[in-house]
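One chain follows as structure tokens, the form predicted on its own.
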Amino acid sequence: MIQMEGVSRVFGRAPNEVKAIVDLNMSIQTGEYVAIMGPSGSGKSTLLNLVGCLDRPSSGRYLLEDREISSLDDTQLSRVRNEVLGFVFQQFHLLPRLNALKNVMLPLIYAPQYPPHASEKAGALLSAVGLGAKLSARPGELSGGQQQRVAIARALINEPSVILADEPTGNLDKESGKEILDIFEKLNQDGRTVIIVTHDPEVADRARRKIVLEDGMLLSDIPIGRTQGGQA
């Protein structure tokens, strides 16, 4: 699914350049559940931006579903982001004037073909994350946990292969955070690749693999927990 070979990301120019990612080699297989950890400034958000095609490597190769990302133009990258990747952020980024249903439907505007029964599809996703009774509620009428559920449903509307989440529980209380992680775990069990950036060890421990960065370099990459099939 994801393969990085000697990837570096450098900001600025010498002598003031900042090496955010340094010669990184990493692969993530279809259906994995991966947590990316590291202290502030370790490069984890930069790595997520690279994986999510929101940024390009300064050097090295990045292949997503066997496509080399550096060879794609901006239009092709936008299509990849819309069709292959689903994004969930710490800040929910919901439009306050739209209700939950219409917020979930937003990514469909950029789909190659607007699907029939779009509202039914969005409603089914909201029901799947426990918000079937909140279709007409606006973000200001929802709790933080409920807004994050809307954001997850929005990330799923185009049926992406990969879910990318940046500190998805950072603005939530512990119980709401646990409920959101339960959703990610269910998505992974259903076959989606899930990648979460977090500083919280409890969040990382819910994953099946933990990648730790330090100063833009891979410090460790270890399996944790249990595999999807239930074996150690």
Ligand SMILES: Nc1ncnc2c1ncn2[C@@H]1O[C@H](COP(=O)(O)OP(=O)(O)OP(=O)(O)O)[C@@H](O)[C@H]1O
Given for the second form:
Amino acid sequence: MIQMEGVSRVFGRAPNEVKAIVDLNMSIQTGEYVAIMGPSGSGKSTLLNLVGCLDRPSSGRYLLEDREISSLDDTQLSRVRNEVLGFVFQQFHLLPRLNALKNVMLPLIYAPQYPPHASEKAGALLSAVGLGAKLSARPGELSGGQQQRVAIARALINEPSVILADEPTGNLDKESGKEILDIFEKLNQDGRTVIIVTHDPEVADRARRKIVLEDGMLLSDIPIGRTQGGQA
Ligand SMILES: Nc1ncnc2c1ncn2[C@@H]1O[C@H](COP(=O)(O)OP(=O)(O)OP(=O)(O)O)[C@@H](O)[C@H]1O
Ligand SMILES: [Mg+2]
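Form predicted on its own done; form predicted in complex with this ligand now:
Expanding to the full complex; the earlier chain stays at the top.
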């Protein structure tokens, strides 16, 4: 469902150009749980932004659910983004003046029409991430882990089939990070495709497949076994 063929992303112009992603071939099937690793500057965020249609390849083909992304105009691209993809970032990017419920409802503003029962749906998502008692709390009144859970609920409001997360546990203590990973695991068990960028080998080990980048190229791409001799 996610297919990249010879994708490159070059920033700037020669002779000062930066080749962030170089001739990358990669495909990810529906329902996979993938960790993207690699040193700082290896192109992880660039790749995630390409997968998430926040950015376009400089060259190569990107097919998302059989749609050729490079052929879409900006309006079509943002529709795909809204319908298919949910984003979670290291900085939670919540609006400080809005309470948790309103933050979760925010992506619905961009829908063609405001769906019925929007606030009930947002409330249910917050309950599902363990924040049923915090609907009216503003971000400043929540812990980091709680804020990230609000951000996850927000990413889910349009029922995306793909969840993309860039260092989602990077700003969290170990325990909160574990809670966030439990949620991603549950989402994946429910059939969603989950792609996480991380520096942390422990975070990556909870995925089912590990892709390692180096200098914008694929260094390795391997399945992760759960237990010794278990499913790989
Ligand atoms: N908008 C941009 N303009 C110019 N260069 C960029 C831009 N975005 C990224 N780069 C460059 O592309 C390369 C890859 O950057 P990217 O952010 O994808 O790395 P990363 O693997 O996510 O690193 P980190 O682990 O530090 O987040 C780096 O050399 C970076 O400087
Ligand atoms: Mg990055």
